[in-house]
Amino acid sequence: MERKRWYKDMVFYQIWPRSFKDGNGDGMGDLWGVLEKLDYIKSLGCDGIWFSPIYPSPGADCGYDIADYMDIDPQFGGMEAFRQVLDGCHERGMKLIMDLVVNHTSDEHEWFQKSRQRIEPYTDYYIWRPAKPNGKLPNNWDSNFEGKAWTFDEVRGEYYLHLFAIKQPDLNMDNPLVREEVKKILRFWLDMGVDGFREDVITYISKPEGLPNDHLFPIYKGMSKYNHGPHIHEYLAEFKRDVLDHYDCFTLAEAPLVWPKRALKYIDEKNGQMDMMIQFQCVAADCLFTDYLPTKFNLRKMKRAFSSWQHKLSGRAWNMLYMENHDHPRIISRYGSEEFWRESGKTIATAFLFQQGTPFIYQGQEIGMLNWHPEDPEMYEDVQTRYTYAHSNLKKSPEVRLKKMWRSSRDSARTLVQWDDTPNAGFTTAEKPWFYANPNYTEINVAQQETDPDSILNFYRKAIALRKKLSCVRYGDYKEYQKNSGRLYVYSRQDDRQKILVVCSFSDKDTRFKAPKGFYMDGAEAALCNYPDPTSDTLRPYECRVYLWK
């Protein structure tokens, strides 16, 4: 089967289901809130929904750790709501894309429960390793979330690889039983009516023989050794071969550390194993390397990550366009202004949104949901932000501590999502939800915002249906402008029928604009602008622009 490309031409909403809609009013978020939503979703744009993790899970990490792949988890509905939200999405002629993490299950799977216990033929489903005679660890990787990457099992007396939490023990992918487990698992979805995947952490799926000790990264080691292993490209070829193929689906990957020569190894059109790939770069410019390590804004850092993807995936490769996601704080909260909140969400909508590529929107990024400050760190769930605050920075005050996680914590994109102003932001009518809503879901939430046409909602939807009419924004060039600037980002869009300029101010100051050579602005419509009157050459504050010629 020849496999279409029609996410070319899609928005896709990313729905982490525990904090997007109770519809059965028991506290958790589920999947017949999302049922209930699905128009709204509609209504921005969006024709496509990428799910973070549904299945059974004990929630370790909030569903990363998955005890059965081939089920929906009651608290979110069970297969019945499923069925209903898969054909409902088809019916409004929107797509709809799984999670699929296969780097690693959870302790409680019942291939890890039968590995520690050496039943056959899951032995060997998993990393295991003796102590060294010395009485040490396998090797000095550590995990990305809890301390080193090994745990000592006392049923099977060994060790076993967890990259990521305690409770997430890593598939030996090198075993080809495993290999076929994952090939059932894709077959189980697509079968179903599933358009494709979001595959989690994939590039990491290859350990190298010996398991070597990591002499290169001074934290997280071990990610120069698994992070695009030996037998990664044959492994994710094998999958497309022998499953995907056979579908019209598309498969997204997630890949830490990988910038665009690299990339295109996975996602080149002629020969790659996959379509597209979240890469982390575009939302590193206010850190280096981890949101735990955070610097200062760097605009020009922001701008050279989304222009080289640009130019060297061009022709070759599709992007993949995001700003935030359930792995990140928020972004106006980050690269933006709390202060200028309107100005600046709107400048980041637009800084993105008119890029080639397929844009994914995160759940409140549409109204313009902000970082979350909990008095107390015991009201964070997240098993990485639990870990970092009683593990860094000890000498430091508790406070201290706190405000940094405030900063950084993807907790602050777990907050419910902000429907309205009655209690709990209208996410449920029980008295007290799985999680907390930021307080100022009073002032910022979407049935204020539907009423409001010059709310962040309705400029992006604004934004998406421009984006969507324009031909140059699929086909057309890039080229960038001004690039040593660090309060504009400017770059130009242009095919055959049409050419576009996208001005945004990343300053919270009044900033002059000259439009570049060759664009003669008493020709140009302004297209789309946040502020009223869009005809200075004088961008105020977060002040965007979008000028079409035709």
The other form holds:
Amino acid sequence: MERKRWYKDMVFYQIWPRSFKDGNGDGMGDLWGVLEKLDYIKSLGCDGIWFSPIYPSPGADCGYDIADYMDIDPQFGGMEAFRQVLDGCHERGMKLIMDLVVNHTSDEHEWFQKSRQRIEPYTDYYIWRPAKPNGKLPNNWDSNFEGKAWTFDEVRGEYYLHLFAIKQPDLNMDNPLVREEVKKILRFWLDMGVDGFREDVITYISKPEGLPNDHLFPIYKGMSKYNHGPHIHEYLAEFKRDVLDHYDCFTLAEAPLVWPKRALKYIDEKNGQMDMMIQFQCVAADCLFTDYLPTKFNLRKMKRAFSSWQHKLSGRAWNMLYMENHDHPRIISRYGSEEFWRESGKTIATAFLFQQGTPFIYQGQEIGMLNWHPEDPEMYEDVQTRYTYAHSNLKKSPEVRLKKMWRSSRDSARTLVQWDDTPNAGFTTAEKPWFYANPNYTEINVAQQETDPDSILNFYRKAIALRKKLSCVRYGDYKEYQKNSGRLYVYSRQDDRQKILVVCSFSDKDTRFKAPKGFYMDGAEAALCNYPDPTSDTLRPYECRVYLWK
Ligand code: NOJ
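Show the form predicted together with 1-deoxynojirimycin, please, because up to now only the form predicted alone has appeared in this conversation.
First the chain shown before, then all remaining chains and molecules of the complex.
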């Protein structure tokens, strides 16, 4: 079947289910809560939902440790609620994609339980290595979350590989039986009617033969060996050929440390194996590789990342556009300004929403939710945050260490969605939700912003509606101007029907702006802006404008 490209015209909304909305009053976000909010999501102009994992899971990594791939966790409402959400989406003309996490499972998955006991056919489902006589680990790889990538299992008497938490053992994708399991999972959900998959760290699934040691740098040790491993394209092509090509669906590859040239090997429309890619460069303009190595926000770095993906994929592959997800702190607190919260929230929205690609908006981004500042490190839930806090900067004071977490923790973006100003931000009727709300929910919340025409929420609605109206945003050429400016991000999009110029200030000062050559402002319509009277040649702090020529 020729796969359709409907996702190119869509805007997706990412739901991280635990914190989205509690529908049954037990303090945990669930699918009943999602059902209540489908019309809200649709009202943003979003026509698709990506669910972070909702399968049964012990929750060691908030669902990214799956214990059963073919069911829905009862705490989220089980299969019954899921079918209602799926139907609810389709009735509204919306699509739904699931998170496919097959680099690893939970250690509580039946496969792992049998593998550790060497029960066939599961013996080789995971990556096991015997202990070495000198007591050394099988290789020098680090896990992304909790120290070394190897843990000794007493039951089997061997080490198993885990690139993430100890409770997330890596699957052995070289085993054809494991690949058959992946195909079964894909078919199961596609047959039920889901419209595609976001594939978790999919570029890690093929490990090199012999599992060689990596470099000795203290960061990402192992990644240069297992990222983009030797059989990765072969395995992905197999999933595509045997399953995905037979359904009208799309796939989104999560790919840490990837650049456009490498990305094309996965998502080139002629011979790629997947459709879009989540790259990390656009969210790394204020850090080195990871949020845990923060630097000052560098606008030029952000612009270089945007433009390089726009240019290099042009005509060959399709971009996935995002500024936030559940793995990164909130973007206004990073690229914008909490002081100019409203203005910078809108400028950030404008900067990414008019590029070519399919935008994904993360829950709460549309109301400008900000980073959370817990006063006690014990309040953090995230496995990565807890490990990092306990093991790094130990010579610094507890206050300094905690502040570093405020800036870098994934939990900064996992607080409860702020629906209104009632207790617990209107997320639940329970007294004690599973997690915290940012105390600023009394000012920043959906209910308040619904009534304010000038809110960030209503700005997102306007920007998405404009994006959908303009063919040049979806299919036109992209060109960047004033590349050296450390304050402005300026780009145009143009097709044979229309042309737009997008101007975004990332400065808290007034900034002079001169239209690039060939743009005659007399004939331009100010189609979107975040201040009144967008005509002067001075941009106010974090001002953004979209000019349109028809
Ligand atoms: C990437 C996911 O987005 C993240 O939340 C998760 O912890 C890791 N992969 C491991 O599954």
